[in-house]
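A lone chain, given as structure tokens: the form predicted on its own.
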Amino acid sequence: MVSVNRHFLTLQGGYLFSEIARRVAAFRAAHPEKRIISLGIGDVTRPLAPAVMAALRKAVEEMGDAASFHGYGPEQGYQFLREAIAAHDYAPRGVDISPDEIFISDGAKSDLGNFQELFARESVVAVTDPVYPVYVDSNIMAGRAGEFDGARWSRILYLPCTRENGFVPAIPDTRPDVIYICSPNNPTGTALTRTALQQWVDYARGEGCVILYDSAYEAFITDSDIPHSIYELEGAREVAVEFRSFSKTAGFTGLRCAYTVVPRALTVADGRGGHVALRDLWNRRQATKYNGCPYIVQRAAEAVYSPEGRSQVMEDIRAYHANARRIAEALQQTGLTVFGGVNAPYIWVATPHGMSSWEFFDRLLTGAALVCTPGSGFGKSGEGYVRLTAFGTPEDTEEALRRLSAITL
């Protein structure tokens, strides 16, 4: 009889969101007259920018004409988009990234989950805690995680990010092979300064580690001391892979487009006494397992870099920033301790009176028909916090804050 990959059977990650859905469904059934507002939503609510829509329509028309029809595209992405990314996301920051080091995909989560395939099964993986679940779950699937003790996996190296250390992970005593870093961070909404990130780059160079740098929220950065790309730092091209997305930057959550940068200078041991470029291995992996992001979507992404597109996209970012600012200010006025929301669309809220994450979740749901995301679902260090997001509409955000002010926390 055929056997399954047993590591899939040990996955814990689905529990958080299935439990949220269960509790919300139960509340809705008991109180059908109440309109539930989610401040836990990780999806955007503003529509695609007009420049993006115009590019989509034009590309669709091209697909209906034999003279301009596009079939299979390059697995790495069309050159026009890779060149636009290099020219607009990197060159203005003094970063020399070649288009052939850029790989277009359908999402940063997909790439973050798939990139671990390039590393040996015995590789030691380090993640910040709290952590975006795909970092851990994809390594569980690959058999790298070890045993689960109810809170953590035995072979995963956890780097706690707490208010005590300013949400800056400390350099570990034990050397990892692969280090996942997300900045601006999901879920805490905090971000690493240039100095803090340089320490990680220097450590990776000295120890021969690879940093997988999730930069999906870089468009929300407002502080000048927060780098938009890890490649702004000296030596990062030798040790870091960067993952970016159009999902939150340009509202592509339903359209799907992202990209990963793998510099040619980044090499790892080949197990035979030599070295191999990760860029070439990722290229081989994508050519084998991926058929490429659709032509019409890549044309839409290209439009994000037009003057009109950039202006329209930044208007959306400012709207989400305004939501984050209103949420943070309102919660602070109620006496809650709040982090994030400045360089990211996420607000990390410490639960009051020693409540657990789930207890506070239930308090908001039952008392105000509001949904948040319990921090404990992101890891052991997330207990005692909840995550709120700024991706709701302004109207829903204002209504949510009105309800919050009317209940006793």
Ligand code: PLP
The other form holds:
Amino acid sequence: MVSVNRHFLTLQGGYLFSEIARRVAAFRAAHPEKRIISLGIGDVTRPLAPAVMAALRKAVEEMGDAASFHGYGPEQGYQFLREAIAAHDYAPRGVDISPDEIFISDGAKSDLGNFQELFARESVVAVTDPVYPVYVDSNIMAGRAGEFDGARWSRILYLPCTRENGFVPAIPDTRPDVIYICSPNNPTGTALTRTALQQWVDYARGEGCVILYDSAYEAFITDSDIPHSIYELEGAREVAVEFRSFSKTAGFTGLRCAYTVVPRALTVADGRGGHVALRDLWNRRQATKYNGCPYIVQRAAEAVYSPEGRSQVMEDIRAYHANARRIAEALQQTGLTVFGGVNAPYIWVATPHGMSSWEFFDRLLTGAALVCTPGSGFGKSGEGYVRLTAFGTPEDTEEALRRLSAITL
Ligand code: PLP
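Right, the form predicted on its own is done, so what does the form predicted in complex with pyridoxal-5'-phosphate look like?
In what comes next, the whole complex appears, and the chain from above leads the way.
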């Protein structure tokens, strides 16, 4: 008999979103007349920008003509998009990233999930708590997480991010090999300043760690002391991989395009007394297991960098920011303590009166027909918070806030 990779059986089964769905379905069945509004939505609602649509249509036409048809593309992505990224996302910030250090993919989720393959099985992984679950689950699948005690995994190093430490993870006492940092953060909506991030880069350089830097929400940064790329910081090229995505930047959640930067200067021990460049290993991994993001999608992503594309996409980000501001203001007026929402589309709300995340979830659902995401679903340190998102329509957001202000919390 074939045996499975037993680590898959230890995964904690998607409890968070299935439990939300269960409670929402029960409420809907009991109150069919009520219109439920979700402030928990993690997907964009605004359609693709006109410049992106024009590029997509043109590329689709090319595919139907033998003279301009594209078959298998380069696994690393087309040069036109790698060059556009280097020229627009890095060069203007004084960061010298060359196109051959940029790898185009179908999503930051895939890249973040896959990248751990390059590290030894015994590597110790550190994650912030609360955390985007992909970092943990992909390491569980790889057999790197140890035993689960009902809340945490024995071989994963958790870095609590709480209001007490300003949601800045403290440098740990024991050394991890790989450190996942997400800034701007999902779920807390907070972001690391240059100074805070530099400490992590310095630590990684001193201790020989690798930072996997998830910057999927970079487009939402507004404060000037928040770096847009980890490579703005001294020494980061030697220790960090950066993951970015067109999903939230340009509404590509359904189209699928992202990229990962692996600088040539980033090397790790080869286990034989020498060093090996992670860039070359990732190149090999992608060439072996991945056939590249579709040509038409890469043309659409390229259009995000055209003058019209940039201004249209900025307009979308502005609209989501306006929602975030409205939500944060309205919640503060009701006496709630909120974090985030300034450099990210997420608002992290402290539950009132010592309520648990799920108790507050139930209060909003039964009292106002509103859905949020319980913070405890993102990790132990998320208990006592809920996550709201700014991705709804302005109309639904306003209606949700009206309902919120009408209930006693
Ligand atoms: N990283 C974080 C922190 C996210 O929240 C998400 C999506 O929700 C992703 C990565 C995945 O992005 P993509 O759509 O490019 O796979």
